[in-house]
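Given next, in structure tokens, is a single chain: the form predicted alone.
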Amino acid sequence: MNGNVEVVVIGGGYGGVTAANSLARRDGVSVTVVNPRPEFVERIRLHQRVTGSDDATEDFGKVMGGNVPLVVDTATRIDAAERQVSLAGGGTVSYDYLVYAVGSGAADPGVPGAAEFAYWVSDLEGAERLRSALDAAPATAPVTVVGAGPTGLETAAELADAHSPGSA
């Protein structure tokens, strides 16, 4: 390919932003990020959103290079033959190369009752649902955190800190 290389990154999470920033530093490469939200979600801070100690979002201008435009929309179709991404808003974005970095989510644990009664802290909506449920519950209501990985431990610690005597 001669001239400028157009790269489209679908997904503005950690992987997408890292790829976009790295690629945008190359001469002759233009990068566009497509993301459904206008702000970067700090997934590793979602446990703090649950308790209100951090909003777990950041302006893309603080995490992404100024030469990387953000298209706030949802990719609905990838046409590899035409090298275009169709957007929910009706537009398209053309590319020479595509980076598909839409992230990960919580897996269904297959545990009876989990779908009805459990809350995930793996995305912004899940953290918001948990925060609303905790706000509606009595302060003395028991809360059980399942999972001892980094997210589970951070969530348990954040919840304990938020409900300890003298906390705001």
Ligand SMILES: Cc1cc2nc3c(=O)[nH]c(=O)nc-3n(C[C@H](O)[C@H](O)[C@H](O)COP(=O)(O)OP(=O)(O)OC[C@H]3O[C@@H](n4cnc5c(N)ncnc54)[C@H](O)[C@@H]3O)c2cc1C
Second form
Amino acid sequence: MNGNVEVVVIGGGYGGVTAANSLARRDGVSVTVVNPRPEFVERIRLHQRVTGSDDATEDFGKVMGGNVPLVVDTATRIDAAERQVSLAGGGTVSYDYLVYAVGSGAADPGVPGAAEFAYWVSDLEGAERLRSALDAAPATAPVTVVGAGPTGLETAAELADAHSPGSA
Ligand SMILES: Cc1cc2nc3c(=O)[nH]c(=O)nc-3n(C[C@H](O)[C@H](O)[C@H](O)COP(=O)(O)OP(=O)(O)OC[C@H]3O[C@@H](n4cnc5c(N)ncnc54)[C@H](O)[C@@H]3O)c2cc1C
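Now the other one: the form predicted together with the ligand, given that the block above is the form predicted alone.
First the chain shown before, then all remaining chains and molecules of the complex.
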């Protein structure tokens, strides 16, 4: 490979970190990861953030190679012609190759009332909001989980576990 190839990875989740670590092992390749927060968020543990049984974060230093710089910012625009990513903080990063690994979010509910009254657990902020709402509610308040995919099932089980007799 001639010269240094610059790779920018947008999103420091499982996909982005795995791609960055793998690419950074190649000679002549420099990899930069852009992620909105300085901690790695464990998507599969966000339901545990709701009850506090796990904070669902990890130091990037424990999951990402030391030769991969992290830019803490949010990508707002990709200019493919200029090979440049604009960041919410006002800066830009240039690339030869781009990996777009921003994960998935909660589906647009399309159900009247859901946007105003429901909580989602698909990102750290959503999990925190649900945690605050549950903390403010009586311990006996009924909670309805809508959706029985991995997020719904894990959240239901986590909440049931946290409120079962004998739990801390
Ligand atoms: C309850 C549950 C259990 C699961 N269990 C398993 C399991 O046992 N095994 C398994 O293989 N998978 C499991 N999964 C699936 C797994 O969580 C996903 O496949 C994985 O998180 C996808 O990784 P990702 O990197 O694509 O996205 P994510 O992990 O969601 O990471 C995306 C990253 O991109 C960042 N980002 C978003 N927008 C921007 C932007 N504009 N600029 C910069 N950064 C941005 C986000 O902040 C985040 O850090 C589970 C999922 C759930 C919900």
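Residue numbers count along the first chain shown, from 1. Between two forms, the rigid core is defined as the largest C-alpha subset superposing within 1.5 Å. This one's a predicted model, so the numbers in the text were calculated from it and none came from an experiment.
Taking the rigid core as reference, the CA displacement of residue 91 between these two forms comes to 2.9 Å.
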